[in-house]
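So this first bit is one chain, no partners, the form predicted alone, shown in structure tokens.
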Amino acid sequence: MPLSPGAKYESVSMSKPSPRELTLLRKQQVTPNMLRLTLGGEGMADFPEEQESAYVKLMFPNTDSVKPILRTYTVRAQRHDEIDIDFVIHEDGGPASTWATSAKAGDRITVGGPGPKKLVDDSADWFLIVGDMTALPAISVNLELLPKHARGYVIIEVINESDIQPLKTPDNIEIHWLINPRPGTRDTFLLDKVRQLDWLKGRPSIWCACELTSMRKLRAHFRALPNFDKKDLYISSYWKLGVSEEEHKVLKRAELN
């Protein structure tokens, strides 16, 4: 997940952290399509503090290779000896959601990272945060860290109305929940809502994360705005409909060339 030039980030170390084994402590069905797993155990002894919104790499056994299957997830919350990871549960179940659904307390998993945090620029005059359900953990953390005087908009695409979660936000942040039962099939779904919003005065901090084709539409829109400074935009794709994370990584890298 590369950072755009203007993205605010924090890194715990210049060296790459060694993977650690964590234990599944408990599970919670947050909404019908989102499952929260709490991981902890002895492997948390050297896990850096305050890593909410940082990403980690979950490592699953690979029957076709000695290399594990890697899947990227956001640290939704952290306490002194445990972290929460939220999984969007898909009917076609990839390795991560399949494991999350079937795993039981006491099961172990190897976790790499954490990587850099992706946060809005809290010195901006106003904020626009846009994402689908895969970005909801990171969006939630960003909202919790906003200053009390923050103003702006949040647009979140979820699979079902029952997937709407209560979020902690400043009073002047306006949240728009969009329902799309078929994620990744409507590439202007988020953009159409963005276009309906009033552009506020002052310098924005724009944070977007979603499916690749939706990300492309949003990025083109923002870059075409008059007097827009790309340093005010962090935008990333977290997945691509119909492809694995490995294939998505190749497509994502091509976006930078």
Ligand SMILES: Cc1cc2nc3c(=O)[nH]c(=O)nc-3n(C[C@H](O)[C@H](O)[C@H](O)COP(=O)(O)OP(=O)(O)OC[C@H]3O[C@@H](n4cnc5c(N)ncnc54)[C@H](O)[C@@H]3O)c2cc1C
Second form
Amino acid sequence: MPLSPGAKYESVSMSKPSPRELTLLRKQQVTPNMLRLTLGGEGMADFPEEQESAYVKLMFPNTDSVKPILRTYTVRAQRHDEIDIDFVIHEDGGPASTWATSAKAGDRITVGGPGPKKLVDDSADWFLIVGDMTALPAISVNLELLPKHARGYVIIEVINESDIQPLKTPDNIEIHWLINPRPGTRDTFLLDKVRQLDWLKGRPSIWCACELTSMRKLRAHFRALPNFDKKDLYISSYWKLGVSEEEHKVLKRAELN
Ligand SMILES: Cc1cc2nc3c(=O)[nH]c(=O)nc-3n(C[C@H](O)[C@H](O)[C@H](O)COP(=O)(O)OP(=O)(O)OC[C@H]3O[C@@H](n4cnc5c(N)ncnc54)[C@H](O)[C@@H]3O)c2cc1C
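Structure of the form predicted together with the named molecule, please, following the form predicted alone?
Starting with the chain above, the whole complex follows.
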């Protein structure tokens, strides 16, 4: 997808659409710790096109409030009348992971969004894409959209070797899979790999998303690089070990102040 001249990251904003009810059409075990749920049905009628890598808010009933519990997920793929969402199935449960595991075809879920996509800047000289399994859906889309001549690196942390997925990447993108059976417990795991790579010539487009403590380490590293231009970096935390998405959001907001 082309970016406007000078744009660093595509961030497509649109007026906030009303949440829609989608139906679970089918489930597929992508890898042992990643479950794909395909959602569709009448609610897709007004779902905007080409939303791969955009985020949606899954809404779960809340016994303590009229406000639903919200959980953020990436549109991994979109076809005419359905979307795929890939869930990391994690040990601590949580409404989203638990729902994904137990939901059956025909179940309904309210889905807010989609929110803006965050894509690498395809006019950069080279690319560095880093993330854990929660970012794998967004990373996969980003890789599929890279120009054929793209060069650089992708570093992805997965829970188990069997969670490695085939990725569609340009030939000159080097893929590094890291195995961490206990996600969120090794805050410099991704950074240590980044440090081992040869920094390439020219302007990079760096894209990172992972657990909060790992994200902090990566961000501090990039900010300290000589000639670092913050416009070349998109970095975000997608979750935090030991806290729910609500608490993670509070911590994330505090980082901005
Ligand atoms: C923009 C964006 C896009 C995202 N896209 C995806 C996606 O496509 N697929 C995806 O799987 N996740 C994605 N995430 C991360 C996801 O929103 C969080 O993992 C979320 O906390 C899961 O909700 P839950 O209800 O399962 O657990 P919560 O109720 O939020 O948390 C319950 C417990 O589980 C732990 N926990 C949460 N997530 C994980 C995890 N991945 N591994 C280990 N422990 C965990 C928490 O630390 C907490 O202790 C995305 C996040 C953002 C911000």
